[in-house]
Amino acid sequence: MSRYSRPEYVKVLTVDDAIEELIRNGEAYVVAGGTDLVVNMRLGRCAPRKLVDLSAVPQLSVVSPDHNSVVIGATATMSRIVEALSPWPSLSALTTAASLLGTPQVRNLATIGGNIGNASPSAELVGPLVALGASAVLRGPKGDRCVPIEELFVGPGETVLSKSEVLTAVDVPIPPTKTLTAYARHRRTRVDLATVGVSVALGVTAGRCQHCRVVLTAVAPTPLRAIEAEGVLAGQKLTEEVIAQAALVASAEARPISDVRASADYRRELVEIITRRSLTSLAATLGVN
């Protein structure tokens, strides 16, 4: 027997119509793929009075790359993101994360907006988006505003979005020349949530680290930049010793909990291993170690 009451349902054709629905009913939720929301409803974690379906708003499913940035509509699916952005090697972290999420059936439904809006500490795309310096485009009754993805999350399941705002797109800057990105994670089975996720963006100049972002997921209430580890790498030649030290520092910066998927100690060990391997692989590809 279902554990939730069937909510009212409306499919809108514009973002402004969606905002009007959200203002009209303060207990309404937006939905597109529904791969997270429907599960949470069935588990009794949320009980929306109304579902506002964004899937028929044409511009929200578009992925638009150019020389400076990629604008990804909020209802773009994981499959669409992989298809559209695979030709861009510097966005590899993002396409890898999208390709690893769930099963093929889930990837054909799950959207980037849902993956962000659910605010799960283990969300696949969030780490790469923070590593890439992406921003969320939010629209509400007073117009649009941009919020860095890094500043979007308040805690598990919580974001800075107000109840009358809609996430319409994600703006991802194209990384500078000689910059590569990577995403790697550990999980027990192919379809499990990540036990630990590590995203890295690494840029080099004259054989030294010019800029770097190391972002950890599933080891803190919100995505966590390993700022001290980034400091270890800044301006340095990417030797085996420097990379190993940065990975060790990243592990110390993690704030994991023990739960059914892994102990806190195991998660810290995974952070060190995955960070070291990711940095080593990127440095080798960039020809600087």
Ligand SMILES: Cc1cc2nc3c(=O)[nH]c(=O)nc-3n(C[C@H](O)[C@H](O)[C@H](O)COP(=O)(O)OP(=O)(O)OC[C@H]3O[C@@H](n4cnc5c(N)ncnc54)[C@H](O)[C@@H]3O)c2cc1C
Given for the second form:
Amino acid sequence: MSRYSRPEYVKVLTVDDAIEELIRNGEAYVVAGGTDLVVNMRLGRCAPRKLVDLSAVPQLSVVSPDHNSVVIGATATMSRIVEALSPWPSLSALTTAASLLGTPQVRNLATIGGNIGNASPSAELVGPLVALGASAVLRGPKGDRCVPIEELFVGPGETVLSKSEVLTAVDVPIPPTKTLTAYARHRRTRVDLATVGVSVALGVTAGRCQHCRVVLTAVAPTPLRAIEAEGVLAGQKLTEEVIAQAALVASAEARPISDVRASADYRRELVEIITRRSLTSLAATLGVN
Ligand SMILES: Cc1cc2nc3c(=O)[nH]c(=O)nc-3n(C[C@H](O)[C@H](O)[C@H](O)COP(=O)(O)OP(=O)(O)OC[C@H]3O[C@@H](n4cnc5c(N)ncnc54)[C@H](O)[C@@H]3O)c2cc1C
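For comparison with the form predicted alone, produce the structure of the form predicted together with the named molecule.
Shown next: the complete complex, the earlier chain at its head.
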């Protein structure tokens, strides 16, 4: 284990206090569950001078669904998200991803804000959030701003958040009737990051695809919308041939690297298989193939 110097630690009760701490110390990091940050500190990948703990800010852990959208507070844990949102079948991509992340112990600590803030290309919740058209609510010294999750990531470990901004919530629109979502991923072992993740949102009207999003994770530096594959599906009857063509196009759009988890070629093959299976299963549930 590598040595690291113990940072100063402060637990705040409001988001504004957190922002003040971040402004005061340019090398401060916010911490929520600590399941990424503390591991990275121990591995010597980062060395914060100060940790600003958000876990005691009451309103940040709230998950509040209504008819049009669900607002998920930044410190809501995976376990809380699964518990609160399971009654919404159209949000299945998100609850599936939250229930697959890590182990039960990790899911009781790991937060949505940390999963986004860590900006890993294989982060579990990010693909589903892009597929659902969700936005991040950020607060900084100049007030609040709202950024689509799709536009939040700059590269591995990098987001558009400034040093003194805090993600306070994620706003997820509830998909319209006849729209379903799914998330599926491949991993090498029971507890491992995704080798490939595929998130799909599919809406139908009169037996044809009226809305679709296909989002790939762990195959590019940031989450990737397979726009051309979406184009193959748009307005079409979801036949076996159309779905197979969309899956093939999605795999050509992926930009994977080879690393310890898988070769680039294997990842491309996984994208095709997982996309085809996900679309086929959603189309069957929607009764259109
Ligand atoms: C054993 C194990 C298994 C894991 N398995 C998976 C897995 O299968 N899939 C997966 O995606 N991840 C996995 N992880 C990684 C991790 O659990 C998740 O990414 C988790 O969601 C991180 O949340 P956290 O609250 O612990 O973040 P933290 O570690 O507290 O923070 C992570 C980063 O986000 C920043 N941050 C946190 N909250 C905010 C906020 N509100 N605003 C701005 N920045 C913020 C922090 O400054 C830090 O840079 C695993 C980790 C472990 C230890």
